[in-house]
Every structure is written in C-alpha cells, then in structure tokens.
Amino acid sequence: MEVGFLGLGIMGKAMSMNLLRNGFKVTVWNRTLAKCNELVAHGASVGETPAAVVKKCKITIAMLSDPAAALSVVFDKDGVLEQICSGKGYIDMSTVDAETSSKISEAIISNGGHFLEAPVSGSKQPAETGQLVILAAGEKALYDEAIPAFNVLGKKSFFLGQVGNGAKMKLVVNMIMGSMMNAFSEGLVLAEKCGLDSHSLLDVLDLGGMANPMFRGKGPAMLKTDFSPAFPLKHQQKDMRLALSLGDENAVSMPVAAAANEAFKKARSMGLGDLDFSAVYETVKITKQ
C-alpha cells in the first residue's frame, strides 16, 4: 500500500517511520521540506505540496498541530482539496475540535472524496514504537481499508461512528490526562515540601490503585528537571482548551480542567510551552518558595 503523509513534527516523523519499516511505500510532506530527508534516507519519498501526495497516493494521512494547521493544508492554494476525488481517503490523525473535523470532512466528500478521523492517544515512545490507539469516526469503508496501516501505528483502533466522535473522545481522554499531570505535580512538591522523599512517593503510587503509566513513565524525569517533548506542553494546553469548550457546549461544569488548563497557560507564559507538558511541574515549584 502506498500511503501519504502529511506532517513531519514529533508524531508525524515517528508514525512515518513506522510505515517504512514495515513495509509501506510512502510520500510525505512538510511545511519545512528540510523536515522530509531523514524519512527520504529510509526510502520516502517527497510530494512538494499536500495537493501533489493526495494526486500520488490514495490515502493520505496527517498529523498536523492544531486546528488552523489541519484546515490550512486542506483548504489552502495546492492544499489536499485540489485533487482529492472519488477513489481517494484523507484521514486527518490530527488532535482538532469536532467542528473543524466536520468542516473538513465535508469538503472532502463534496469534491468526491472519502474522509476518516483518526486522532491517537499516545506520545512520542508509543508513536516510535506502533503502540498508538487510534480513535477513528467516519466513513467505515475508508476504516477498514486503513485497517493494514493502523495495525502497524497502534495497538487498537476503535470506529466510533460519525465524524466528530473521534475528536471528541481524543479531547475528553486529553482533558483528563492534563488534569492529572497537574494534581501529580502538585502531590509531587507537596511530598517535598513535607520532607517526605519524593522517590518513595513514586513507589507508593506504582504499588496502589492510582498506578498508571503516566505516573511511572514521567514521574522520575520530573524529579530530575527532564522535560524532554515526547508530548510538547503548548499542545496540551490547546487540547485543554478544546475540551473546555466542548464542555460549554454541552453544559458539563469542568473545575478542574479549567483549573488545570489555568497552571498549562501559566507554563506557557514562563516560556516552556515548547518543552514536555510534564513542565508544569514548574509552575507548582515557583509557589513552593
């Protein structure tokens, strides 16, 4: 299968890579071109514009950062609607609101075209290693069809029905792991301003009921102010404030995301927004002095 791909950041260069080495031909592109070589040095090859992987590749996947830059590579003078038509899928794997990914499936299947959201849950090692879940909404001939290559970017995709659907569990699912990143951080200089050895605290939790992943994953490069981007800060923050909205427009009172997103802008603000969202550890130690 020879697949597209659109987006060559932290995910799009890992979830690439993985094609190739299992055996995909693909063609990629990048805002910045320089961003394709490495991908061309294990046998990529380059579209010069989204317009022109579409016209190469029946389906064609993108990972793009937020919601201005998925509509921008559609939309745009030789973005993807120039020559998506009949036969060809667009899967957009991004993290957006459901109402871009509406306006964009729409354009899509308006020029002929067949659509699929896809956004995953998973950072930089999950990525690089094909253990994504993929959240997937939309047309389920396209889902199926794209089943070979979510097998090798994931370790379970699920079909969630209409478009919409995917972005919204994606911001829901974000939204909560946001949440907690800030009460562990919290917890974290609490056990350390306490006296407490916050290394036996990372202990405790991985033997109780709260062990997760996350905690077990990022807790020790925290203590050791390593805030390498698997998951960069700034995107964090953005889907906190999707979710956010999504909870205003269906009514839910979210305190505490609002308050978590609160303690991601801070972040921002301190200018580590381009680093590892774990960084707002940070903003819980400058309250410590």
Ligand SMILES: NC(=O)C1=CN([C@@H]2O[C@H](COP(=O)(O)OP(=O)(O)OC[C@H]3O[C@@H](n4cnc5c(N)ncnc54)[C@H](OP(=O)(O)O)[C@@H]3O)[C@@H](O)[C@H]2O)C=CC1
Contents of the next structure:
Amino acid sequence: MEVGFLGLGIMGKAMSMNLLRNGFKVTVWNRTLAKCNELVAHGASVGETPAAVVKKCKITIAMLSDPAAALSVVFDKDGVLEQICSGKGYIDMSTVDAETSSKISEAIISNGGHFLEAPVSGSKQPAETGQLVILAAGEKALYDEAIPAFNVLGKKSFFLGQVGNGAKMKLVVNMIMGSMMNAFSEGLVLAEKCGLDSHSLLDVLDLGGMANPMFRGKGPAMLKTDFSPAFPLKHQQKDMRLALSLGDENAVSMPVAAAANEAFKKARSMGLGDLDFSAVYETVKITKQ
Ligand SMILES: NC(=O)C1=CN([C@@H]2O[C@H](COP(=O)(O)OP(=O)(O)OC[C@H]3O[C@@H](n4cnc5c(N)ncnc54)[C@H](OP(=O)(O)O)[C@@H]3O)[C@@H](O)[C@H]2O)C=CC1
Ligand SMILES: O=CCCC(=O)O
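Since the structure above is the form predicted on its own, I would like to see how the form predicted together with the named molecule looks, so please show that one next.
Every component of the complex follows; first up is the chain already shown.
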C-alpha cells in the first residue's frame, strides 16, 4: 500500500518510520524539507509539495501542529486541494478543533475526494512502537480502507461517526490530561515544600487508584528537571484553548481546565513552549516560592 505523509515533526516522523518498517511505501513531505532526509535513508520517497504527494498516493495522511498548519497545507498554493480528486483519500491525524476539520472535509469532498479525521491519543513512544489510540470520524469507507495502516500505527482504532467527533473526543481527552498534569505538578511541589520525599510520593501514587502511565513515566524525569519534548507544551496549551472553546460552545463550566490553561500560557510566556508539557511544573515551582 502506498501512503503519503505530510508533517514530519515528533509524531509524523515516528509514524511514517513505523509505516516504512512495516512494509508500506511512503512518500513524505515536510515544510522544512531537510527533515525528509532521515526518512529517505529508511526508504521513503519525497514529494516536493503536499500536492505532489497527493498526486502520487491514493491515501495521504497529515500530522501537523495546529489548525493554522492543517488549513495551510490543504488550501494554500501547492496544497492538497490542487490534486485531491475522485478515488483519493485524505486523513488528517493532527489535533485540531471540529470547525477546522469540517472545513477541510467539505473542501476535500467537494473536490471529489474522501476525508477522515483521525487524531491520536499517545505520544512519541507509542508512535514509535505502533501503540497509538486512533480516534477516527468521517467517511466510513475510507476508515475501512485505512485499517491496515491504522493497525500498524495504533493498538486500537475507534470510528466515532461524523466529522468533528474525533476532534472533540481528542480535545476532551487532552483537556483532562492537561488538568491532571497541573494537579500532579502542584502535588510534587507541595510534597517537597512540606518536607516529604518526592520519590516516595511517586511510589505512593503508583500503588493506588490514581496510578497511571503519565505520572509513572513523566514523574521521575520532572524531578530531574528533564523536559525533553515528547508532547510539546505549546501543543498542550493549544489543546486546552480549543477544549475551552468547545466548553464555551456547549455552556460547560470548566474552571479546572481554565486554570490549567493559564498555567500552560504562563509556561509559554516563560519560553518553555518547545519543552515537554510536563515543564508546566516549572510554573508551579515559581508560584509556590
Ligand atoms: N507529540 C505528541 O505527543 C502528540 C502530538 N499530537 C498532535 O499531533 C500534531 C503534531 O504534533 P508533533 O509532531 O508533536 O508536533 P511538532 O511540533 O513536532 O511538529 C509539527 C509539524 O507541523 C509542521 N508545521 C507547522 N506549521 C506548519 C505550517 N504552517 N505549514 C506546514 N507545516 C507546518 C512542522 O513543520 P516544520 O518541521 O517545518 O516546522 C512539523 O512537521 C499536533 O497537532 C499535536 O497536538 C497528538 C498526540 C501526541
Ligand atoms: O496529544 C498528545 C497526547 C499525549 C499523550 O496521550 O500522552
């Protein structure tokens, strides 16, 4: 199966590498074209533009930073729309809002193509090992066609119905995750300030009902001030912002998420946006001094 892949950031690189490892022919494109070189060394072909990739491939996947990037790659000059046509599928796996996804879907479909949104739960390591959770919505026939690729990329795929449902599910999940990360950071700082051993706190948490891979995986690194990016903080703040907007639309009061968003914004203003989202811990350390 020949697949196009647009966007070779932390996630896109890992996912396209995984497809190559599993026997897919992959044609890649990235805005900063030099990032394609490593994929080429592993057998990928390069498309000079998103349009060139779509022209070559029956199915093209995108994994881009945010709504502006997702729209630009489709609608701008040399974009996806120039070559999408009957029989071709476009799958956007970026985390965006439902409105962005619907706009892209309408344009693709009105040009004769097929569209699926398929944001993912899981980060860099699950992307490398094919353990993502895929939250797809849109055209069921394209979903069925993409299953061989999804089975390589993820451990479980959900088909959630109409376009927008995948985006909404992803934003709800990341809203919860961002709030949890803030509560976790406050707990770590409080434990330290009141004279407790932070590693003991991690052990206690890991043995109880709140045990989870995020605390287990990120906690020891946070205590060492290691914020090597798996999920960049600027993207987590984007997701909190989009989730809060979804809350506005649905008149859902979300004071916890709003406070978490403020902390991520503060972290961005401190220049921490490119670090892992666990670097929000640094903002709590400062405010508790
Ligand atoms: N990292 C993670 O753990 C997870 C991330 N996600 C989501 O996946 C998406 C990608 O995340 P991640 O790989 O971490 O992000 P990165 O920041 O590592 O990569 C972003 C990608 O988007 C491209 N890009 C940015 N702006 C534009 C633009 N205007 N036009 C074209 N391309 C653009 C970048 O190109 P260039 O190289 O040129 O800058 C790069 O390829 C995001 O929506 C994120 O929220 C979802 C699950 C987990
Ligand atoms: O969007 C990023 C999600 C990161 C994760 O699920 O660990």
